[in-house]
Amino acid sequence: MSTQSIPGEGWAVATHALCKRYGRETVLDGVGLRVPEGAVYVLAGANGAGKSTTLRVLMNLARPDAGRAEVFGMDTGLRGPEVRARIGYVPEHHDHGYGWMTCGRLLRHVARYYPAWNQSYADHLARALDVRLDRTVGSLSKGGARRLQLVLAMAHRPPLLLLDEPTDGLDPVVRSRTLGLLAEHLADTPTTVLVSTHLIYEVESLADHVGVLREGRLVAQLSRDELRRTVRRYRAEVPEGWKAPPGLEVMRTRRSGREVQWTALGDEREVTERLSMAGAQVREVSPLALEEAALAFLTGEVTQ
């Protein structure tokens, strides 16, 4: 099974053999991202895996050393302003560069750049996220700056949201409120969301696609349905001296005496039959939660 492709057409985001280096460090290594229009796509990975760099390339804030990126079919390197006009972006860092402005003035300033800016919606988001319009941007806490960024990103109802660790700096109550607002936004607005996070459990209920970046390489890319169908945990009893049959795509193995647990890729019936024919007695097969599956891809090499 290929874990690097999502079948279908109509990509909101597509990258082609994307590579980016900073000095001798390779940050992105041949990344081929495919985000379907209308999807909520979770880009998972540890800190330093290349998630933020990917989003910066899509915004044309960083240029790739090789490959290219497209947003709604537009090359981000050639049509950067047009691309950014269609994106609501919450960046990794919190510096707006307008520290002397009040939050209210910054919102009015940004609104001028977006013909589709919805002032009543901006007011609603600001109230819901408790954005103090009279506070200067430079005086905001990390969480306060993040709440302001969310209003700026969502108020013009863009067709694409790029959210880089969107709940970073928020307390648990505001995190829950933010995720609720995002769910409402998706219900009311035709939007594609690419969210970069290492807190996968927070967005699991919204996600319908997942990609996993590890050390700059896209090691998995699946729809949620495909992930549930093909990534499973198998628990079996095996005889003394038993060896796994060839051809299994295994990400994790745990063994305690004669009991073995595998996290494996593939059709459940085929995997179960292969184990049984090799002499294992399969006792239990269970699907993995989105976070468990992503962690399996992050921490384990697929072996055959």
Given for the second form:
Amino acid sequence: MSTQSIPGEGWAVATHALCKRYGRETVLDGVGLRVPEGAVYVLAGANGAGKSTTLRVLMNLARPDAGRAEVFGMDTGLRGPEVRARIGYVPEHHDHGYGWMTCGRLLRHVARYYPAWNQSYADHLARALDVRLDRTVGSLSKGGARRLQLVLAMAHRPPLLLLDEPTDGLDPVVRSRTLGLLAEHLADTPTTVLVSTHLIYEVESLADHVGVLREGRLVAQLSRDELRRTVRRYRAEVPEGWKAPPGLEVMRTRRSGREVQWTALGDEREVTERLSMAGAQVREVSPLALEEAALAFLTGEVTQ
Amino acid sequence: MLVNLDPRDARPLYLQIMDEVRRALVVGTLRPEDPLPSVRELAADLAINPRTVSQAYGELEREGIVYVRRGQGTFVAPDARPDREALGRAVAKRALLEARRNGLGAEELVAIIREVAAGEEDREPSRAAANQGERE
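For the form predicted together with the partner chain instead of the form predicted on its own, what are the coordinates?
Once more the chain from above appears, this time first in line as the rest of the complex follows.
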């Protein structure tokens, strides 16, 4: 490995003002992703928000129209093969294009491309995920293809895992086993994980960073601790006809009669003080689960 | 020791793990010199980030509740005492939070808890006795 100092040091993934258009449609609009080395980073967003396109750019499977992307400091457009050698990738689509091969044969085939391929680990993963090695790839169900892709992505213990909706098509038992295997994998190997999903709660217990894409723009990017500190839910009683004080960064308001609930950004004490000064009696302040907080960014007006 | 996490609990997971260890010490399922599950085991078991487990164990080590034997894992410290008070404070904090949410004051809550507990002891003398025994 080269010892020269690299730009983007400390970031496993960094993108700079990344833009991508398909025809007239803008899919990515100035995305500046920063995934710290060793993080489990959840990229959340609705379907069509640009999650898969982002991962495809990182794999150099899609070319950005503007901006650039780096993986471990390497420009993905200039050093595609080197970049891909360091990545385990579970793509959005389940189709592999090797339909005639048996799963066992495909594993051996892919193994040749990765010097770090660990066959006993591959066997262990295949057993744990119930991948039938004698079946042809083309005969696999959606979930079966997903399980095979997970084995292929993890068996060479790459420094970066790019997982595009990894639990898509998996039944609940296999899903929880997959997350357990991923946890074990992280305990054994220093790995950065970038996982895109619209089902945040599924990967919530593994995640320590989150980014939220909305219509091609990265509207939030923060560590889980920051998220806990800055996004809170406030529940208060207010006098009739009460109006919220200006200057609050409110992402979501629910109101019914004298009771109001805000999801707001900012320092808890400041927000509470501001609400109290305006005559609201704050009864409850609670941090949000990752999913709820991300949802607030997905639907709210405030960006971060 | 079995660790259970509550996904609806808004506290960080590492704090929940620490409380589970404290709880196990108090109820006696974990005793001095017992091994804790390895980081890898517990992470895989709960499908959580191994760093979260390491963070919990690290904090417990700082508090002197556990210690690390090189190459062997994490063990309960020989002089680790079940900290009933710390555990009680955590329970009290949760109860107070819930009380305030329901518009109840601390004094009000305490009085009601006494009343309810007295009622339980009348109805279930055997259970009350068992609770008494736990305190010795």
